[in-house]
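Only one chain is shown below, in structure tokens, and it's the form predicted alone.
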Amino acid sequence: MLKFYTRFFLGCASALLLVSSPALHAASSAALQQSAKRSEVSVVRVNSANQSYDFFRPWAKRNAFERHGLGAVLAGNRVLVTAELVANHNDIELERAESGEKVSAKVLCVDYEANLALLAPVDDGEGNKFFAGLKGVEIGTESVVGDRLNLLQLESNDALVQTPGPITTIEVGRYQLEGHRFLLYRMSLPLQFREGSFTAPAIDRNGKLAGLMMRYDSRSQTLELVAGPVIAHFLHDFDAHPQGKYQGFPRGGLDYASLRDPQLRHYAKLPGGSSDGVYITDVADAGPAAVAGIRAGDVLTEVAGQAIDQDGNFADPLYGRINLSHLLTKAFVGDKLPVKILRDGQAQSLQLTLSHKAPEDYVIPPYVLDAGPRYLIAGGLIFQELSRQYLKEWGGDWQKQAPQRLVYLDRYQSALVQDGRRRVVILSNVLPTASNVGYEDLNYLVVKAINGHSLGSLDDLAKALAEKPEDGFYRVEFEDFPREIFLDSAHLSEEDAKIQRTYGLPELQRLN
């Protein structure tokens, strides 16, 4: 179902306005009508049955729901959709609009950061039959502000609907997840609601796939698209690394601030009259910037031969002034980019080797999708590993509503969690029983150790509980008040069995 979003996430690039004549608009619309006809055989319905996990009750799933979108058919019997369409799916099917023919599908590759997923039939034989007569669409990567694209939808009678509109802005903006910014197209068009349009392809005048719809605001009639160059990068990376070796989009591993403030420029010891570059505020441990030798307090002035201005933008030949993140995300993991910095007013040249940090490599993962949260229940105490997905259970305003100690740990984990821990273990809640009277109100506490053994993950917790207790008790230590609590080991197994029956728990732990 088409979602109507009212929130927008603006990047740092400046917007360019569309200026063209009525004749040019008419010619462009005619070309778009022809492109839509040529691409009509290149779209299929994608029906996904989804069921997300309940991170407050980690043993359970939420109610199942369905999403329906329009996928772009690519060469090799593959279909491209947004990752959000198939997140936490139980089942996916592809459907021919003109015949209603269906085939079960699987996910070949998904990138939740770039909001893209590549699908294929489960059975190759059925897939060959299903895709008969469908021509794979090519990817368009040269759209600019002012170009008119055609968004494709299907009516309830399966007639193709073509809604043209101009690209009003091209910038680096937020996609689905916090902290992940990519090239983004913004269009202006009066889009009508149609069932089955959770996502839809946008076609350029040459009949190429220019983008995939992510968000639409019906009040401002503004549409946001995953941009064609991001799609091309995703597909190239997947094809270049078969057998599940997809690399993902690289990051630089640094944060920066604008150098518009003359006092900050003076503090950074910029040469007189210079206003270029951005001030590095933070460098991720062991990230590309740290490995290259970049430090907090440096001024980044150039990346890959492109001068960086005081707002963090560079002059792109296609898009004009746009955020420097585009220089990184259009490159590939392993690429080496020359960079220039100023340190204490002295110019230095360094080399940035780009890498990608997978969610499982974070101490506090930025997202957990298509898998259940890890948990362990002992004596009614629910232990979990902290993730941003858990914090998002507090809703869209989770950064203010979730426990602030945990939000703080997530935001500054690279600086705060440096004791070798692989994960942050928390006591998320307590299932009240006769054996944990006095503990039933405990929640959101970071677990430090069990019987003096430091915890680096839930695996360490399970190992500690399997060892001989101290004087018949397991001593659970926290980083905050209360500093410690005790579990009587003599009755723990009996109590756990009773808890499982009382609360109808399928399992007392999920560690795999």
Contents of the next structure:
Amino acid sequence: MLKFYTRFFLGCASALLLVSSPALHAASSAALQQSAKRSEVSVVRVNSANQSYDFFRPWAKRNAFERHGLGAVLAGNRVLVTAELVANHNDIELERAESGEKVSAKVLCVDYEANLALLAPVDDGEGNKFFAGLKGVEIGTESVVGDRLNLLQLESNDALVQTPGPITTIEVGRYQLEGHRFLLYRMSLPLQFREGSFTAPAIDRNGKLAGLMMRYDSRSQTLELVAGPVIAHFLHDFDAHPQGKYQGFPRGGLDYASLRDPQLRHYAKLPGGSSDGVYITDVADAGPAAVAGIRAGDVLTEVAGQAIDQDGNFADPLYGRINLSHLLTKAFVGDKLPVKILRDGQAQSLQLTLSHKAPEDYVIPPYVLDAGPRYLIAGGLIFQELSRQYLKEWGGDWQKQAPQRLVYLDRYQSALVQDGRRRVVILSNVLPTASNVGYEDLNYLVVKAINGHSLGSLDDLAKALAEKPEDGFYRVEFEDFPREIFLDSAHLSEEDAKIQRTYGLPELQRLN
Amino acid sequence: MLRPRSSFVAAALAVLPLALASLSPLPPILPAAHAARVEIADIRKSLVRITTTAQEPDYKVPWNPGHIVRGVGAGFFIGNQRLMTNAHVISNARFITVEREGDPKKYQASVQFVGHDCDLAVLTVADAHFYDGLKPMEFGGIPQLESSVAAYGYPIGGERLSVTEGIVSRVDFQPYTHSSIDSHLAIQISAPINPGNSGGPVLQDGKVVGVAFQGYSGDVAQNTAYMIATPVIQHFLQDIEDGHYDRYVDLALTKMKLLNPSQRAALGLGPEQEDQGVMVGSVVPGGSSDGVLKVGDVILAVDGNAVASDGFIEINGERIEMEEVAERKFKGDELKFDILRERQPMSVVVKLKPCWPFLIQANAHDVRPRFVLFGGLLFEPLCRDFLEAFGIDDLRVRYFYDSFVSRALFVDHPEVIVLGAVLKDPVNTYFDGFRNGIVDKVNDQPIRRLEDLAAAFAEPRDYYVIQLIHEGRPIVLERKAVEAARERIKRAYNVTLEQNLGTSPIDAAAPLANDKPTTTTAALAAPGR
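Alternative state: the form predicted in complex with its partner chain, after the form predicted alone:
Next comes the full complex, and the chain you just saw is listed first.
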């Protein structure tokens, strides 16, 4: 999705360049109502030099590129930006727009699911100098539909531009990563393209930070923002825990479907006349819902004292009817929420103890960022661990372009991977050499075992390859054709040294 | 030989369409070469022009009788009151006429035998006068590379005989696009072949050396046409001698070339077997080789023909894929493999039979779509025509289609029953999200075939609970609601038939041992229903 965003923004840029007629200029500058003095609003430029790993050539990184955004200055010399701005960064600098003064920065905390990152200067002393005169902005969490926010951008000549617009929708919507939904503000406003607006803060009428821009569609002039309450949750979580112990947003570990269908309501033995509750379709293994005793087929009627309607919404005092997952994400890891369910028509009260499932706790991690993909090359065969990040190397249409068996395995991993594997090991490709002639076309195969030892991760593979087989051959077993191939153990290390030289590989493995 | 394909790889080959492609001016007839000129008098006594009116099934509205299309092809007399042509010239035919050279009359013909897997058919004409003066053609062998051949037919819809000449460019296994999953021996020739040539004979030295059947469309490759080789034609004619056409048999295994030195050594191949042997990479459960060959076996010889490490054997000085040995055999025939199993040499014998699971990816012909309509929900077994008609790109459906054979999904789901469409009605108002779902169970009973589904819906239950694969929420239909909706849906959507449990590919090929015995096998040889 990161890639998608880049293209998206470029698209928006070119669209605006195309329509740069004088008439339009006039119209859009009319929309910019004020140009506040910089000292009143604390923003700094954030320049991030990023470089993502190449999952097809896991020993290498792709071309480096830079992203420029506008960060909101918070108390304590900290700066808030979207996580995407600094994903896979090599170097981050903060820049005072008016003076061009710069300071090196580091990431204090990043949450790719909520698309937020907190930055701070590497050196405190230089940081104090850099932030002199800048006042930290507070977080506004009270915005409602109809409120007007000012989106802040910088002109290339450093003039601060504020574009006001109303919040048109507040909903629980998708952020950058699929499957992660949080409170989201949508605004309608004609946004001028400004270089360096990858992230841009939106300020409410009290001068508080109400949201951070994460998407803009130039055609519909719709802006989507990380909502203030999500930002406040992120900062509270960070501040409440020692460094490195950030907990993340909790999830319930359940999927549900609407209960609008009267036939399904009768079948689920719901009392006549009621219209509440959603049908639980799936419960994640060992997730909060499973631990609480919720099962597929139950009807969820109440969460944290809030009645859940047939579409999975509850009545929020600020936002009206909004999705129940907001009740979960606004709570914290470890919180206990009472829930009510109906099972076979009988009401039961249960308690959810909220937890967060980190990407590394999935058999097929949903994202791998800021770290190189694990791999191991043996005899020219490139072994990797399957992740959605790997599948995304097939581009925006990866769900159709990537090998379908692997996409299927990822999508339905909870049902398909039940044999206690920690990771799915695949043979991703082969670097042709004399010793692997005949194997050069093998790719994207799930590896089951080496010499009968089943593989739960690349570590198991490394262990299996460290043993000397009795007959001198490693038998590699796959789930699909050709089912098995053999490697000569006697010459493997010799061959690997040759392959490393021939293909100029910096390392033959990354297992940390 | 059967070769499954991915659901999303577009076929490069385009079968010559049966219907007339265009009405552009007729191309000038090439001056007949010397060799052809001697044959022309004889050819006129054998060649026929075939006009077919066919009805193509409508998988989206399966109770409809189908679209009516007309087309022209060629055929030739082979004696015994039989005319040979391509299967695709007469598939789904409702009415067929044939015309002879120099006779204004149109004679009605009927299909006697059809082999959709080898794109061949035999027609017969009831009117005995039709055969007056006809002279049967004789078959030759496989022509030499670079030798000249002449193709006869009625390209671009012309009513007069056309002849084109070319040379033999290549002899190889080719995909037969009529079924789209079969590969057999075919001969590539440089003679231009166009729609209307289909089914026509290709001659050399006065003998038929092939039947023209497919080519590339002009923007892919030019002067590249294919004819069915005579071993395939002889196989078809021999198969029908017992009055019934069986499908081609299949080894139902995949082989891995043994080019890797470590792999060869690990499997026990020594210097005495240099460049010899392939490894069994997978065996289709229930297929010919199941229980006889195992993954990891090394095949050294097939019926005494040494198998090279790339899977080729040599027959009459020509290198050809080892499957050709099975290609020349029939259902029930045996085939001997010399193998190495765990380094021990041994011989095993397989009894050959067709392999039905591959048919999920085949174009179906001369059969009506199987379906069940219940509560406005249209269920059909997954097959190529169904997938193409609905243009489904659902991940689950594609997975079941692509991996049906290779992951042996057919063992639990001999038919993959898909919810193809929802005919909107108050009974199914909230069912939109279920489209393209695959039926797993109904009222907790596993659904293996369409018959199971029809039986489950025929049971008197208060609720019908349909569980779909990877879908937590069941489809729940109340019986009284379904009954109330039934006539309403039939009337509104003009439903003339609520289910068709007619012949399935499973019945038509070889049933699994634990499946119901074959009740009707005549379907493939009896079009026009």
